[in-house]
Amino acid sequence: MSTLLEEMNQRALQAGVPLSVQFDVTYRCNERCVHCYLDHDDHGELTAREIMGVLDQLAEAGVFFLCFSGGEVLMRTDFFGILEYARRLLFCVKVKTNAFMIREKEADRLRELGVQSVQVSIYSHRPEVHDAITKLPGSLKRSLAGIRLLHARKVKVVIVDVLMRQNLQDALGVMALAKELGVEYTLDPTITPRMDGDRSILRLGIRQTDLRQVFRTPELVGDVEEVCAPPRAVDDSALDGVPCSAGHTFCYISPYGDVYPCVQFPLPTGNVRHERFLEIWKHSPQMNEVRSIHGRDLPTCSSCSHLGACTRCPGLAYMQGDMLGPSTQDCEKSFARTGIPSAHMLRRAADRVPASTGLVQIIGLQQPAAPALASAQ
């Protein structure tokens, strides 16, 4: 994060601004991903009409950056209005799309907006992992010559790689291929539970030993001394901090009026078609609950050696049955990144092992190696 930025997030979170907001205009989505947490039939969308009333608010309580999303955005033929208007207010605005319905009108409309970027999820450089991923044939195909139209038109893009079992291997494929459309590249090794509460989908997550082999790999994560230092001790910047920008400087806002601290964490706060926002924001109980807790409060996280360092979400431990508990998954992250354990992870081994069990085995570090990711094509 730039100096600049990190100066408004400071700001904003002293004011209590909601500096950004993602806004879900839609859950339909012409793509079924094996892996994704929404419900795809409508429900009873807001209209652009409502949207707007939406955005005019949003705009009145301080939103700077404005994130559209689904579900597939153009799913809904109404969406570069409501873009439009939104540029109008001035915020910058960022759209996730399959890319899939982009042609050259689509390219022109969104350059001349002058969005701040495209995030585009490209599973595999092969049509046969992406398409069986997405549920869609040729759905590759088309997300590429969408992403080719939009940097032609020096439309900053973004592909988004989740990793999971089906596409592991084809991680450095994806970003050979980043590169040689000259777009940026980055990787989200986190499979989220749907929103309805199912976690079965985690079983698509990759298991812990190709996670530490991501981690350890330069091409996809940089300075791996750097990402796999251990964590330093933790002190009462650790323990007076906040668990993440959910409900202090962030929000999000379903196609149905829906406001929650994330698209992660579904705690319902209020509803934009009955109350206004700010009111939402400033007096929901729920996010006023949100707001309070600090890593101090966290009874197993405030303990462990991870805790400055951790990518803890809020949302996850929510959907795991606690806010103020760990969320497995990003203790997982943790472990696969340092070699140290959690305290969670600790707690979960010596309940349900006997103590003669080595702590290697508790761990699970025993699994069969992973195969090798495969070379860039």
Contents of the next structure:
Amino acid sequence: MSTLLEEMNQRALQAGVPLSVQFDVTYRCNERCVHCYLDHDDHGELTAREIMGVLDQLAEAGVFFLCFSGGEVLMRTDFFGILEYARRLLFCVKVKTNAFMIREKEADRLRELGVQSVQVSIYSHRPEVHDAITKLPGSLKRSLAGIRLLHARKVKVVIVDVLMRQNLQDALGVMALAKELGVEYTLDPTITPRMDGDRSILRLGIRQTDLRQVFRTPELVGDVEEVCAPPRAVDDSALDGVPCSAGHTFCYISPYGDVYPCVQFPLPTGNVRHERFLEIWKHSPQMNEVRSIHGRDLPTCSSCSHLGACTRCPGLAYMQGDMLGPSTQDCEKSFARTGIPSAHMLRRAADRVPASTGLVQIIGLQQPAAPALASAQ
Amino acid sequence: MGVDHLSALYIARSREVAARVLGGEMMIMSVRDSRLFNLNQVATMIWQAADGATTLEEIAQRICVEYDVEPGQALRDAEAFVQELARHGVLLVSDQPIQERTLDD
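Having gone through the form predicted on its own, I am curious about the other one (the form predicted in complex with the partner chain); can you provide its structure?
Following is the full complex, with the preceding chain placed first.
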């Protein structure tokens, strides 16, 4: 991260400015990815006029980085009108799309409107693997065609490769494909539970042994030594620090106007159909509760040696049942990187050690699921 | 490009930027190369005056009115600033008024 960008983030944090917002303009999608956490039915999307009104408010609130995502943004026939409006308000806009519907005309518009980057999910360089994940025959071919059209127009494209058991073996193939296309590549080993609380899709995620291997593949992660370095000693900066930007300089708005601290943090804080965005951002009790949490407030994680370097996602912890608790997926990542178990993993292991030779023991406990997103609307 | 030449030119904000005031300072990003600029008050004044219809010389005169600065100095500094931003596609420069590709059209 550039120094100036760090300064910008710091200034926004101190001033309580929502520097970045992800705005999902639809949950509808032409693909049906096996790992997707969304309900693709339309339950009453914001109209283009409503979205533009919200964009005015976001500009007024100081939002600089705006990410339009979905669902598939191009399922909205009015998407380019929304995008044009956002660019007139001078947001730095990133668009997430599967690129299936990007033809010459769409690529030209994305170029003309000056989007900062377009992010496209590609799961494999082999159609039989990619299309099996998206459940849309021909999707790899069409998505790659869209990427080529964008690249030819000098639109920055980033391929995101979500790693699952189904496509893990193709990670280097996708990376080579990205290089051949002249676009950036990034990998993401995180599978997010469905927003209705269903955690069954987590089984699609890669195994611990494979995760360890990923973190030790320089082609995928760069400097292995740095990535897999043992955690540095926990100090006051880690204990006084905030877990991530969610609710601090970042938030998420759903197609129905619900505002959440993050796309991975389905804690309802308000709805822009009923309240002004800044009211929610500044005064929502839930948003302020998220903001009040520091490293030392986390019952388990504050005693964990990984605290200073952990990618602990408070949203995943919330979906696991407790926003102050650990996020098991991040514990597993820290363990895969360093070989050092987290405090949560040690505690869980200790709980599993029989305290007596009793015949009947509780050896595991299912945490209650997070409240369903739909119930908050 | 010398001061005399550049001062007769028109400047306009490019469409290929993102911009927002943060903590009283203007932050600008070129979407072409993701380069980020942080403008001070005088630079912000130039940026906001870059409407494609006003010459750099006129803008420099406004700076002299607003700030206690010598005209030659104001023009030289404004020129250096404009050249830097034009190099990154953040400002457009022309010897004619710029009607298109501004943010206000």
